[in-house]
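One chain comes next, on its own, written out as structure tokens in the form predicted alone.
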Amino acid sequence: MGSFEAVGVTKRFGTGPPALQDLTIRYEGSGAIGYLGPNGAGKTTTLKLLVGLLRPTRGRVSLNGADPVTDRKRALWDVGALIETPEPYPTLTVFEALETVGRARGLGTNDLDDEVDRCDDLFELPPFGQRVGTLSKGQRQRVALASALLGDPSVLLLDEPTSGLDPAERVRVRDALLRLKKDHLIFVSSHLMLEVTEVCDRLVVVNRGRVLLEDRVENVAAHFRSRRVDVEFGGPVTPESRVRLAALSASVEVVNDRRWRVSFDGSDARRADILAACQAVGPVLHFASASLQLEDAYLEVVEGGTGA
């Protein structure tokens, strides 16, 4: 069973501001957990230390039950990591670039090719005589994916796993680690929202180095109260018509002649005034949140820097 902690880490780089301080994170198991945060808060940081990459100023990383540094073979031998943009040697093929991860891990030339067979159907690799010095970014990005998930590690660390990924690579992605995730640990580091909401079962919350929440995903969007609605009415309807609403809103925002959105103090009570005003400005075709809850919650948690 697949394992990775922090207790009590701090990371410092010279005299500034620590890139992070007293992180205490641990998971087992399987599932997906969304690393979630601005660029720079200390996503990137956090997996280096995992990895031993990078020694902790203070606290201690364990990985697998070990010490990444002090017993790196151990702590890594079941791990798979993607970290910042790693490049393949471009003068490589496709496949040797694989091959060569592959025989890093031991993988024997059966199983090598099984393994590549198997990354190939999760990501729908470039082809495997190509050389990688040819490869858009987004093709070198599937290649680095699967050379992390060659041998079927139980644990994998992914940053920015989707970064130069068109559309359609990142939906490719998306449901490779949904399939993935059901026996295996993920740590996936983002600051793309959707990403966390499609993927990920908990969310952890960063900024400037230090944790801000934690909580499974749907418990995060339940912390926290959409403050705007999108309102659509059956047919045109006049700005004056926004008066109804002065004593209940902040403001109307007239986005045409049918729809409003409409900011208020998010409770339920104050919802449903603002419903039955508009349903008596006239018939009333869509009334919802204006964004996603979790988009909400994660720029009020990173903004206000506290949790819910």
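Computed from a predicted model, the values in this text were never measured in an experiment. Throughout, rigid core stands for the largest set of C-alpha atoms superposing within 1.5 Å between the two forms. Positions refer to the first chain, counted from 1. Compared with the form predicted together with the partner chain:
Residue displacement note: residue 25 has its CA displaced by under 2 Å between these two forms (rigid core superposed). Once the rigid core is overlaid between these two forms, residue 62 does not reach a Cα shift of 2 Å, moving by less than that.
Relative to the superposed core, residue 237 shifts its CA atom by 2 Å or more between these two forms.
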Second form
Amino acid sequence: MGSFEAVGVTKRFGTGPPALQDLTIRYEGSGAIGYLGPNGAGKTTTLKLLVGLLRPTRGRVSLNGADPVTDRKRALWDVGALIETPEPYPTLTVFEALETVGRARGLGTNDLDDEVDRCDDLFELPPFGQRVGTLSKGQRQRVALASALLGDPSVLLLDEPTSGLDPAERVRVRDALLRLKKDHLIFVSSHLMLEVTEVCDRLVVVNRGRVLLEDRVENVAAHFRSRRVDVEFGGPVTPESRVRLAALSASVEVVNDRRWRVSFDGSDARRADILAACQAVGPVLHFASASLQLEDAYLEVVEGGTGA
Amino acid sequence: MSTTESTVSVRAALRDRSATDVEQWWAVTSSQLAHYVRTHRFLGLLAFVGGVSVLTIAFQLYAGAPTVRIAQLNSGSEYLSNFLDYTGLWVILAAAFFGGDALSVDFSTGSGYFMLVLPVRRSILLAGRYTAASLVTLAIIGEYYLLGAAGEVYFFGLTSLPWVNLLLSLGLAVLFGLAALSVAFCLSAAFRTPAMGVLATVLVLYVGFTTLQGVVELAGVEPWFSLTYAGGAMAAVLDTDFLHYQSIPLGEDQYYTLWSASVLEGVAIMLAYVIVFVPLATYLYQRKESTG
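Could you output the structure for the form predicted together with the partner chain, given that the previous block was the form predicted alone?
What follows is the whole complex; the chain from before opens it.
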């Protein structure tokens, strides 16, 4: 089974702030890991470092136990990568472009044909005889995805794999990744929360070159749940009653005249204080942790800039 | 066999055996060759060199065979030496077109994200592209020499065709092509913008060397460092009255020395360019990062 790791990796371009700072991640076996962050967070830099397109300023990168810069053939042998927008020569046909990849990966003629057919089944490739230069953005992206999967490498490093695809094509890619993650190790970067959570088991949130959070997808939302409570009163309460909670460092969002949403530091003691304060306002029918959407959790992490 | 079974067998096969460097080199070469021969650059240069050659022969036909024979000292070898005088220019243009952006394309377009993520050493990628560029350059040279030989046969007859010297000149032209491509690949590895590599190749190999050569010759020094000087051996080998240098009197005790590279000298200089610039291009290419 494949593996990849980055240990204490910092990448600096020129004299500016580091594009990536002290990144440490390590995965092996199978499954899908989502690498999430806003544009410019350092996602593509990380992937480029993993495949040896960039050299770390500090730290160490390893792909299947080999250094992707000094021993790239061994490091990339069992790895399929889709970084940025790969563009085969526009004069080549779709088949010739894939043939180049297949031959470089050591596929014989029969295996190459089988593999191209498999990728065609997965992504519905454009006509094999069509020149790459005449393909639409979506068609080109599907060819790029096929080139990453050709030879069925056990590690897939995918940078925004659904970029440029229409909704139907996105579903196709999502379904393919769901199938592949059973026996492949997939590291997929995206700035789209939904895209990642539909496919991935684990989530790494990165912003401004720093990893802010790393956890299982279901734990990410759960972790934030305790920071908010929904309160439902037995009767209408005035918004002014919120002052009773001011001393508890809590902010109160008035949902309607009977319901509040209270944000606080998440501690059990403060939670008990808030319940008592609410009961002083009026009879409390319902007091429970607000179910925070993953999207909100992501925004909270990224905007807050601190790990959970 | 189902898709799943087929996939399993492919993975098993790939684990057992990885592609050799030679297989990967050939995969890169054939793909690059397929790309080159479909580009406007190749077709345009092929048409241009062919057009200029055909036009030259057409003018000679218009002048008449006797006039051509007299003008060329009644020598087929002299005819070829003059006809093939532009080989250096065509080779430099081919080197600029096919080598000037051969590597920089990986760092300025999405091509790098397609090729550089493959499990192929960069030195192998460079070797494959260098081979493909050499083959298309050879196609341009071959066309020029073929048309030159056709003109010689028409005006002087097959029996007067200087086979040995013509083949020697062709060999020198191929070596000159390899040397020019080595410089072009090196410039391509140094620059990030493809257009800069192409322009720099033409400027360095044609304008730069020619100017520098003229300057040092004025000082009476042999321009042994110049690739274009070495390239002079391609035509010189066919020249009937070859002189390594000629001192042309300019005035009282003042001479201008005109140098011509001998075959051995030309070969040595061209080989030196290949030996120096190919490793340098490889080093620069391996060091370069995809920062775009």
